[in-house]
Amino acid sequence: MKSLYGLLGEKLSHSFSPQIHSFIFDETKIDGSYHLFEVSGNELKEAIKGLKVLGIKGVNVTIPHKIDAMKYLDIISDEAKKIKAINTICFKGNKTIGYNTDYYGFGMMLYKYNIDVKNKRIVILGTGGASRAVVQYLLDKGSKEIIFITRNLKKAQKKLSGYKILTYNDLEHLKEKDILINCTPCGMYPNVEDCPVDKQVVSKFKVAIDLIYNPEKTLLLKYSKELNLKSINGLYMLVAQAIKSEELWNNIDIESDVVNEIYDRVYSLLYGGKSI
């Protein structure tokens, strides 16, 4: 009998998660199926109860439920407590356990591309949900300096007290740093000619990471390539966080060569050809 998994969110028709998990099932020989569960906010509590009753082994959680879902779980993992958001639920016995696998996916991406964040000076574009797991990982791994860039300074200061926060207008005066990370949707398809910063700002860094994966090369990453910076998009993180979810749901460790094979299949499906 197949094990059941899925994605819990509000609008899921364009989700790529079922295809990624089908590749994971193929490569790991897990006998599973992955489904989309569209649920509104006022149905969330009952939906989690219902999934538990149905015998679902685990679900991923996406917008807008990553924070609210925490209220209805029995246990929250350490990284999710610090991030204050989950994206994965495991149903273990009679317990529901929340994790944030974006945290691990981001770390796996850095390891894959040999990016060391310890003692590095890092600038994060955006203060929304995508930045939560990123900044927690950077803090845990000993980054020397973290600066947030926002369009709404007052709002960001309330949300991120204790962090250095600047506006986009401040970037022209910014001194050289190590790593630039885009955690905004600016430049995502179909708005591929948009970029959160100009090329002159990008030139102040050694590494550029854009969590967007559609298109393969955002304008930000095109700038960074032209400047000969190390440039990475968010596809490996997307795949890695899905793989971490499967590891948690099934109490297994998936070898790195299998992870890379799954990534290559996803890359080929999205972009054509082989990953570099």
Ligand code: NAP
Second form
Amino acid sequence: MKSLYGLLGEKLSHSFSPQIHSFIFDETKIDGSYHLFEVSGNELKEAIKGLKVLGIKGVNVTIPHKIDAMKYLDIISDEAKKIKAINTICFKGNKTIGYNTDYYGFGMMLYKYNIDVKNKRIVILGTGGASRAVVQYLLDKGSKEIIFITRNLKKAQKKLSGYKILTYNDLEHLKEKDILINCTPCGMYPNVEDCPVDKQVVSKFKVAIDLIYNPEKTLLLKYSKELNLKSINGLYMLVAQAIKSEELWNNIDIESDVVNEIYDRVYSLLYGGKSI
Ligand code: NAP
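So that was the form predicted alone. Now I'd like the form predicted together with this ligand, please.
Then the entire complex follows, led off by the chain already shown.
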């Protein structure tokens, strides 16, 4: 019988996850099927119990349940504890275990594109959920300086105590840094003419990473390409976090050439043509 997996969230009709997981099943020969489970906040506890009883092997968790779901799990992994959010649940024996595979997906993307963050000076745009997984990875890998950029300093200081936080106005006077990471939805389809910063700000960096994957090249990445920066979008991270979930659910390691094969298939489905 097929093993069952899925995505737990509130509004899922536009999710790309079933397609990504079907490519993973195909390339790894995991005999699985991946389903969408739409539940509201007040159904979450019962939904997790129900999935466990039904013998589901694992689920991904998305908006708005990434924080609340933690309350209903038996074990939280180290990275998820630090990030204070999960996006993956494993049902193992009688236990429910929460992980944050965005953390691993971000790391796999850096590895794929040969970006070393150790001792680097990094600027993160946005202070939401994705930025928390990113900053934890950077801290764990020894980045030298991390600066968050926010639209609302007071709110961000409350959320992120202990971090250096500046506003977009401060960017004008910022000295040269190494890596710029966009963790905002600014520039995402359909608002493809938007960019969180102007080109002069982008020119202060050597590498630009945009977690957005739709469109393929956000305006931010168009600027960074024109400036000859190393420029990376969020698709590899998206695919890699899904692969990490499958590794956790199935206790396996998926070889990097298989990961790249899956990425290529997702790439051509989404953008057409071959990845470079
Ligand atoms: P989120 O929790 O909604 O947070 C985004 C943050 O961006 C907000 O906290 C806000 O920070 C800032 N922001 C929101 N709207 C903005 C706007 N119009 N202009 C400038 N800043 C804005 O979202 P998230 O879950 O962190 O995701 C952020 C982006 O990353 C999304 O585009 C998402 O699709 C992408 N993502 C990609 C992957 C991947 O695998 N590639 C994984 C996770 C997320 P301030 O209020 O402090 O300014």
